[in-house]
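Quick heads-up: it's one chain on its own, the form predicted on its own, in structure tokens.
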Amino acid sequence: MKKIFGRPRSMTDKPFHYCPGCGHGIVHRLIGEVIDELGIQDRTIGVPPVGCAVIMYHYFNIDMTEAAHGRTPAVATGIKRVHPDKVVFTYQGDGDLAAIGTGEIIHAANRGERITTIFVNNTVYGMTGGQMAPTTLLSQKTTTTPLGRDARLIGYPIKISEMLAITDGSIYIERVAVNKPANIIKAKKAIKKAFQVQLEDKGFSMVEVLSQCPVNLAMTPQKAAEWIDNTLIKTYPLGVIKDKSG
């Protein structure tokens, strides 16, 4: 019989850990696939986040090593700078790229380190009890915004990828969701893209991916992969970003 669906083989079969309806575990499946599918398997090493991915290396047959909460670009990069033939990339949060770590993402992009980052944004701290990250929308309730976030007093929601895109060094940025399966066939696509500009030596290169946190956001899993089509988007319209791979 002819198998025509299986596990990655750049994946192991521990179980997630991750919450019911979350979108990890489908971010981390698109990983797995587009490894498998360019054969780098053998040469790819992954720097995962502090947050809800932080044991993401369970997950992987691939190196990866843990970094401090924020840094993950900086470990990227030493990595990528000694072993060039390498695939490097990072997995982050908003909360580790776009809070403690946002000195060091725009940094690596503008110096248009040759590693791929992905980037995944789901509004909230989920790991930590739902409190506001930066990518809160306005008048969004979380933990630390009960009656919502007021610009007046917290800002406005940082848009990481438009910010990242001013940079010269950045080559490929690009903004995806995985709330239903034709966004997830987009995601994987833009992934493996951002996988082969860092492949052909171009630059930097990125994927923030919109995700679900059903727990965090007090929704049904249906619900909140709802929510990202019907509210989120608008804040963070999908689509490629900035291109210049060529």
The other form holds:
Amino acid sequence: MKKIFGRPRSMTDKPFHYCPGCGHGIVHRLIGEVIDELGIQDRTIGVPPVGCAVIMYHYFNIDMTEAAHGRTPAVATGIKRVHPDKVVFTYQGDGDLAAIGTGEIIHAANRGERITTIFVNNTVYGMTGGQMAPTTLLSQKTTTTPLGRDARLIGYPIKISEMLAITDGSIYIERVAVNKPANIIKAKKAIKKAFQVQLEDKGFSMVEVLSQCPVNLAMTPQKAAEWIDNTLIKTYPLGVIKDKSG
Amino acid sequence: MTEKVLMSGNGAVGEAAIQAGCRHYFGYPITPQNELTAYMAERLGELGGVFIQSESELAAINMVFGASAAGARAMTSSSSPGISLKQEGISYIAGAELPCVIVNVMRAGPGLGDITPSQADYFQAVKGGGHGDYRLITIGPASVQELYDWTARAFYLADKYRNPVMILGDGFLGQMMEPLEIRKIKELKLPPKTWALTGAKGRRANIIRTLMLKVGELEEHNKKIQNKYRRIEKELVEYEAVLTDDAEIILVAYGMCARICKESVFLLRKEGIKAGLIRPITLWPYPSAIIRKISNNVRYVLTVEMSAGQMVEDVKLAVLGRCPVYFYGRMGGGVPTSEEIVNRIKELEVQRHKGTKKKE
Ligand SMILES: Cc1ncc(C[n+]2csc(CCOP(=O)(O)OP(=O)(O)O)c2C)c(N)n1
Ligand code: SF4
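Cool, the form predicted on its own is there; where's the form predicted in complex with its partner chain?
Zooming out: every chain and molecule, the one shown earlier first.
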């Protein structure tokens, strides 16, 4: 019998710890598939974030190191500068990348650091229990914006991909979503392209993934997926934001 | 063959790092250590190494984390306010047992303070500074030559113990020029870094982490690193003793302060006062045993620092009441002179003389 579907070789068989309906597991799997397809498992080094994906290294058969909250791009920079021939990627949430680690990501992008960042934007701090993130939508309720985010008090949802796109060191930036099969297929293409940009030694590449956190959005997994289509993409439109790889 | 040159302390640290095989430097400018950053930029440029002027000290220390995790000899340097920012990364590096060398050319604080020399980061260096139970191997050199020799050795010690090593200098030492012998560096063989991240080719994946969630796992990890610290305390203590054999009074000081104290010892001896000096070279592990031993035979100890009194606590712990421990310090960039120290001793002599009389 011919096997037509299975777990990526670059991943372990440990069951994910994520909540039902969470997007992290889907994004992990896409990364695993891309690593397999590019044949780079034995030369890829990953840097997970602090956040719900903090123990992501349990799920991959690749070298990985932890980083302090938000410092992921700096740690990845150190690794890549020692091993320019290896493929180095970071995986960061919106708290990790868009709040505490804004400085590190902007400067890694601007240096044209040959790393790939997978930026999972679920608009909340998942791990610490659903506080506001810089990416939280206006009026969105979180534990620290109980009445909904008020721009006059705490500003506006931050558009990191657009911000990073204006740095000359960034080569490829795309925003995708993992809320339905058609989007997941596009997300995988984008992740693969981002790794290829690194393999071609062109500069910084990033994929922003709109992802569902049903628990902290207080929605069923299905409603959370629909919310991305109906609400989230109005603030964060999907598509290629920058592509200078050609 | 050794080469003799005239060099600043900061330059000596840089050249020692290069000679020790450090090809990855990450730093952010701050006075009074800027000559070191510039030196690394120039030398690593010539040698095809990696120099990054990072966007902040936070980024610099985390780049060191990455480079060290990837198996390289990596270094960063800064001065007091910058070292405060590096504390987060230092705690992670210590927790992950990654080797690296961190240079602190201390300046006066607290806060922005100014750019004059100081020793007020002693607590931060030897007691932790970042969160959690960890130790840095901390070295307090007292000359340009020592900065060179100890920086070179620091890379070896860092690899040997898989622990960050801090070179604790000050603005005085960093910027002064002295003759320096560029010595060939000899090292004992070290085991290969099988734990490093190099891509999991032909082996199982390597994971570097400090997060340990399984019940008891983190306590075991802490026990393991504490055992390592006990081993370092047994194997590494170094100090210099000056005229201690017949001494009745002992000065304890490190770094530049110790050089000034040495002069005071000679001045006191000329006046018939039997003074001696203990100069801790390793500040952690601390030479408590020798200070303890000596405190049995002397009338008192005077600790001298460019701070409000930090190392004096370790001296008191070593002495444990066997004899009185006095302190003389200057703060905020003030540098004690050998005459000030001599006068302090004379004051103490008079006071103690009166004290004994009263009792009679
Ligand atoms: C220095 C520091 N500050 C705060 C925290 C606590 N913390 C852990 S995860 C997290 C937020 C994570 O949110 P995000 O990056 O959006 O990832 P998610 O959990 O949603 O996947 C915070 C604030 C920490 N670990 N370290
Ligand atoms: S809290 Fe949210 S982001 Fe975290 S695992 Fe659960 S659903 Fe996923």
